[in-house]
Amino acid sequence: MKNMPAGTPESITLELENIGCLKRLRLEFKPGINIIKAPNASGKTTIVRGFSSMFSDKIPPSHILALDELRGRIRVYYGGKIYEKVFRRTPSGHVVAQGDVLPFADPRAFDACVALAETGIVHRITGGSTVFRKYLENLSYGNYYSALIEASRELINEYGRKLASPNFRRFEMLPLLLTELTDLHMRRDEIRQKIEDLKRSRENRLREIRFKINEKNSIFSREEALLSQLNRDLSLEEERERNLQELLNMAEESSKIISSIKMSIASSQERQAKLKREIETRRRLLKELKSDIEELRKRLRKEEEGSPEIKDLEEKLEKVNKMIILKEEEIQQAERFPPDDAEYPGRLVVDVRSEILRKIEWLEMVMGYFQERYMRRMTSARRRFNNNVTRAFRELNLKGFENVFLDQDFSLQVMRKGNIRQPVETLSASEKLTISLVLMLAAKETFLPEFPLFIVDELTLSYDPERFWRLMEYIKRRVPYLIVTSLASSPLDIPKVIHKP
């Protein structure tokens, strides 16, 4: 048995002003068992909601205030101190409150230690709902470690979004920019090296042409001068034939003189012959030498204009230096975030990438070590929960019930006698509202022990009175202040509260 806690007030008294249907009202709540008794809409439920209002956030002060009310208040006494909300409408329409929360506030008190019909537990299983794990989170604070994690997937996948813009993925091309690059360059060097050959070649055949036509113009200079002096040995061959036959006509009649003169002249006819025979080979000889000349200047001039090879590799030159310079560029334009870019302007595209690297493994190592400590914080916050479940189970000696747990996967099981299952759907309502209420009470001692209230309002109207009083003991003997709501049965002005020690 839990007995109340040393110093414990003796009372909590609650004033409530214009909070729903209720003008004004004043109730006290001693520890031990506190009914309050009333008929259907007289203002059980904004009783428990505007108490509530004044430990946990859970309820918008738009759920408290009266519609046809522009300012509203609740006032607790407790522990010789006065705790004070005021609740005020806007001329927006909008409800705001302000002033004092308890001393014991806390934000899951609602959540644990409320039973209302839009409360966590009642809300899932009487709709059937049987995954607990939020419920669990938001109780063992285990929330702040999954929203940690979250923020930090959330970044991890913010930092890839990054890694997969263009500036980034043109980085990843930069090793095949870089190859395309090496292959253009080598692409020029070949065409330069066959430009290079071409023109030596070229350069060869025209000191070949050249050597070609300065022999031949030796050869035809020497033949001219050949020619030029057979053409001066006919004319005196021709000259002194003339001579001659001048001689010859003079000569008298001498036999032998006419003999001389006649075999010099047959002489120089026959020296003539052979002069004008070779002065016609020499001719021909130079004709050839001429066409030969002319052939090898024609093929000179051809040379020195060109060939069509160079020119056309000198073209595609010109094409692979282009493209080269466009490469340079674009591994630049890769290498490096533009100038007026508005996070990195100008910086190595490789240090932004590294330095977004560094803080994705130092995100993954939070996130890890935070999933850790959740995955502790959850395990521990469950193996708890269902320890303070099954020995509210066993202590109630309720019938029916072998086994009632959170699985790992934090989803409700429901064991009959035998270890048999059934489906948290197929249970009665009464079943539904004691798995609930033992389920929040577990929730309570679990994650909130020193909270001094555990209120249900009207969720136990389906009970039978044995087990009805069975659970609100049992539930009195573990919370110092128990407020139940519960009709009255006969009309009554306002909301009257039964204490039960």
The other form holds:
Amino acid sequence: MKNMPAGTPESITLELENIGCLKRLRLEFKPGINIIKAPNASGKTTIVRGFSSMFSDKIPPSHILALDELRGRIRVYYGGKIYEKVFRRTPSGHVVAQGDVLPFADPRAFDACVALAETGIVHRITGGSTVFRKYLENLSYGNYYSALIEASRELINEYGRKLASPNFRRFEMLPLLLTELTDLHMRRDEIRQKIEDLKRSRENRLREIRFKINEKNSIFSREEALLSQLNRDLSLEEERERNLQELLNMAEESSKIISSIKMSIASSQERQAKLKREIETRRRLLKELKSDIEELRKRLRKEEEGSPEIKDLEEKLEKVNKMIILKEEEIQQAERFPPDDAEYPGRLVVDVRSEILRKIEWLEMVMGYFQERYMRRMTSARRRFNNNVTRAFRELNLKGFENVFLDQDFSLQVMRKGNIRQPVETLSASEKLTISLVLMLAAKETFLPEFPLFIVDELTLSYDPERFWRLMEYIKRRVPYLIVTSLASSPLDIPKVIHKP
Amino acid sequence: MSSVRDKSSSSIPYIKELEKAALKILRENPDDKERLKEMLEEYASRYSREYNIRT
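Now that we've seen the form predicted alone, could you pull up the form predicted together with its partner chain?
Now the complete complex, all chains and molecules, led by this one.
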């Protein structure tokens, strides 16, 4: 065959055992067109699904094993080797698959090389959906970059949420807390200064009172001594007067002596009167001094007890000290994670915050890089895909279509003659099927050019023979093995392959 | 956070190494987003350790 790549095997043999509705079946495919002929409900789609499971994992094993069987098997003879996959139903009812896949296996092949009603592209077209971004993403591996973009974005959001958590919010309050602490310290210093001033002033007053008390005490002692002296003088004078009176009694004969004694007595009495007056004055003075001293002592006691103003200030000082302790604790909490924190125990918030910001910075750069890579990849994929679609429509010469392509939003555009756009949902069923097949073939040529198979299941049933064969020939020129299912014209027991080289 | 960054690969530390490792993970399992995030986090931590914030 002209289009056969070097190394393409002469045939592929497929054996199925307990797969879908088929108990046992063996089919041989050769390079060219292989038409599986079978009546309805005889296992055509089962063959396609079973064969697909040997090169793609898109079909769940439970959709492959026969419903009433515990074990099934698919065997493929390809390039002189045997590839076998075994399906087993577990006691819990799950179906597991174990074994080989074909050497050209590629998960993307199911979307680009198997035109089954359940494959994405056909379903999209027949379901009227026209956006092919995801389809091209998966085939061009653009989905790898979109996964990286999404993962980066999620991480950035997670870090953003972390920075909005209470620990970091408290940290942002730190400048305010420090200002508040400084204010409290200033308030404490002011109160301390006031207390000191008041105490100093009280000390001065106390010193002054004590000095006055001492002074008064000293005067009091002096006056007391003077009073004692006066009392003694008075006693002496009284004694003298008594002695003079006795002398007067004894000296009655001498008038001269009497007169002198009487004068002395009068003088003594005069001195006594004077002493008594002075004593009285001193006593009054002592009484006053005593009262003054008493008053000063009272003042001293009062001053020593302390003033209410100082007490009030000391209470305020205590309150401010407590507030300072609380504020310092608050600052410590804002500065550092608690020791029992699950993620950053005891670490400085400023360090963790800066670490997270650096991580976000790097993730943003990485996300930007992957966005650019994604855009480049997708733009190139769309361009190459559109080129292959255009070529297919041109070569197939399908009537009625001017152009079919994906626009910048990866939305399918169908242009009729005269460049008139036709909405996809208004296309006929066979037109939708034709476009599906052409798009799928373009996808295969663009993204899986070396894949040796192209399988078409039941999509050609409504085609007229001319269009059917034109399409088959076109595909055959591009793929070594074309496998097509078709309704049998006469009832047959088992599916059979008709080969057209 | 700035939305515009220099996207040239030479200016992004470890980008080639990361891209290679990430594509390997995705080839093994295209849905393993958690592993992808773990790897991105490891590289982000490495950047945060080795580079200062560019203001």
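Note that the structure is a prediction, hence the values are computed from the model and not measured. Positions refer to the first chain, counted from 1.
Treating the change between the two forms as two rigid bodies, the C-alpha atoms of Leu181 and Lys319 are both best fitted by the same body's superposition.
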